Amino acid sequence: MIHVLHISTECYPAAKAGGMGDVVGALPHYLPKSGVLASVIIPKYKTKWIAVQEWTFVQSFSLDLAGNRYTCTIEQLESETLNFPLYVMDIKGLFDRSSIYLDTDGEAFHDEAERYIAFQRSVLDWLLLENPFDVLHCHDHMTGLITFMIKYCDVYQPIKHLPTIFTIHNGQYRGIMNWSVKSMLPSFDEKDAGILDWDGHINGMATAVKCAHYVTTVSPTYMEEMKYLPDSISLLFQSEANKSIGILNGIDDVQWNPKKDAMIDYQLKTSINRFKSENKRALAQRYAFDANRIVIGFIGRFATQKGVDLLVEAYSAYLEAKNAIHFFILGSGDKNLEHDIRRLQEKYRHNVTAVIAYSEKTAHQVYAASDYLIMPSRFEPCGLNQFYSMKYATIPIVRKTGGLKDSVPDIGDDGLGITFEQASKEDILYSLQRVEALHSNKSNVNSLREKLVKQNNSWTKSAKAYSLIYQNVLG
């Protein structure tokens, strides 16, 4: 068996802010069938889940970071409920916070660079003391400098042989830092400093693309899109194309199983129609809306990347003329977008329900209750919501970008959902017209629902692809 250590700042259910948390929390479940034993290490935050678990002491050591001395303590989860070893790195003063990335004002922590460099160095320092792993799998820019330090920093020469895989979950976030943080890094030959640089800054993502043995994105189309971004980083992806591959994410079909899901009001038995109608009725009662209307759900971060501003524009325009659709919006994020969503709900309170929060339980119920789920993303590395919606017989409406393009062919091509080309109000409005036309034919809707629930989007196929990469880097 190949032993792989996943190094990440998120892992569901311990700590999750987005899709990366889902991936790191699910992929290790599926790797053993492909000959891989996977462990995960994340920082020890003060999340509710981490706080109630029992942890076993593994190792403790000191870290000197540009004159600041920290005690780093490795602990392992005692419970076997995750089916893989989960480690946490406890660094007091840096990670013992209730939020993963954002301060109370909604902005990134002021010591972001120090936190991520400390975490990466402490993981490598641990591996100097004990190393049962064959491959290091780093996730997003917060762990990207590991790929450089293990190759070029003198102190890590004893573990230089460990190959590194770098997965990009969202290429918009790159870990761009001023050169002043160089003093926090272990010593290395000055001739190698250029490897850290991109456009005059230390760049965690660019460094990892240069240094990792393999670079992956979470869908094939997103890897291609990275090569043609309207900025200089696209040149790097073109030059490193020979070691780059896009692997479409999967979902945990144990956690997302409508036949056994304890978070929904009515589980799927034999009738998909009854499953949908009962869950819609329950959601409508809970939030006081008309269950006879078509329900289109949105679940996600309120960000321009996700096209939430476009939804506000398109929904307003639609509701000025019609009321056949009820829009259910679940999420949080950008405070201006939260304000816009609240105003939308106030103006069209009979047709818009907005829950400004992160709630895993409510999300499951919205997937089960909605007729459609919309994802109008400007870009989407993979997306997981379209897979969840299919599992719960909810028809996806997606913009053709990244993993959405890879996973949702249009019903006009005998596909799985409604797709549109441009991130625009007009394309969303046209998609709403298609929803009304499709929904007027119950037979077509029922056939499509049957087709959706039969899709196999589990991690099994993706796990095999990652296993092949691990085998390749080990020769």
The other form holds:
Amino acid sequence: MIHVLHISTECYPAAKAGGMGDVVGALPHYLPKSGVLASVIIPKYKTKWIAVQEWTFVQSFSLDLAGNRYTCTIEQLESETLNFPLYVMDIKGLFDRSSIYLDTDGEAFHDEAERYIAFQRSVLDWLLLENPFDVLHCHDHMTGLITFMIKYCDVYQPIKHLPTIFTIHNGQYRGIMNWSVKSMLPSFDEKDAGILDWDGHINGMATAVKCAHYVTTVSPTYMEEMKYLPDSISLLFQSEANKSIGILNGIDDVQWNPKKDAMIDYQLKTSINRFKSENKRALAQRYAFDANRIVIGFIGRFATQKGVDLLVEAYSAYLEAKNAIHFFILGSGDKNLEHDIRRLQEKYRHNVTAVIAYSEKTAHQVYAASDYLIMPSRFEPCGLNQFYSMKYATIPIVRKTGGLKDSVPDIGDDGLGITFEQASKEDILYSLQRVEALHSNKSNVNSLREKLVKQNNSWTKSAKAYSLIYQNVLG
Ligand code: GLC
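Can you return the structure of this protein in the form predicted together with alpha-D-glucopyranose (GLC) rather than the form predicted alone?
The complete assembly is shown below, putting the previous chain first.
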């Protein structure tokens, strides 16, 4: 069996801020069937989940960085909760915080560069002491410099042979750092310094695209989009195209199973319509809204990427004229967007429910109860919500971008959802019209629901694709 170490800053249920946490927490379950044993290492944060687990000591050593000496301690999870080995790297002073990326004001931690470099170096320092792994799989820019250090830093020459895979979950975040940060890296030959550079800065993502043995994005369309962005990085994706591929994410269909889901009000038995109506009734009762209306859910980070501003515009315009739809919004993020969503709810109390929070349980309930789920993303590397919604017989409404384009063909082409081209208020409004038209034909809705729950979007298929890449880089 090939043994892969996933190196990440998130892994559900230990620490999750977004979809990357879901991916890193799910993919390892599915790899063994394709002949790959996958372990995961993340920093040891002060999250509730991490705090209540039983950890076993693995290794301890010190790390000198930016004039500070840190003690790094690696621990492994004992319990059977996860069926893959999970390691945490405890670096006191840098990661023993209750959140993953942001401080209490919602700002990025000021010592971001130091934290990520410390984590990356400590993982490689561990591998110098003991290394049971064949391949290193790095996720997003926070672990991107590993691909450089292992190749070019003198101290890591003994493990230089280990191939690296780099997966991009969100190419908007690149780990752009000042050149002064170079002093935090172990020594390397000056002639290699340019590899770290993009447009005059150290760039974690660009470095990894150059150095990794293989680069993946989380959908084929997103990989193509990276080659044609209106920014210079697109040239890099074009020149590295021969070692790059997009692999569509999957979902954990054990955790997302409407027949067994303990977080929802009514589990799926034989009737899909009963499943939908009972869950809708329960949600409507809990949040005091009219269950006779069509319910469109939105779940996600409040960020311009996700098109939340467009939703506010389109929903206001719709509700000025009509009231056949109830909009349920669950999420949190940008403070201005949170404010706009609250105002929308105050203004249209009878047609809008806003839950400004991050809640796994409420999310499961909204998937189960909604008739439709909308994703008006400006860009979407993969998106997972469309898969969760299909599993729960909720019709996706998506903008044709990235993974959404790859996974939701339009009902006009005998597909799975309602799709639109532009990230605009007009396109969303037109989709709402299509929702009303579709919804007036019960038998079409029913057959679409039947079709949605039959889709297999589990990780099984994509795990095979990753396993081929691991084999490939091992020659
Ligand atoms: C990021 C992307 C999302 C993707 C997820 C997991 O959150 O924005 O599109 O599904 O990572 O790869």
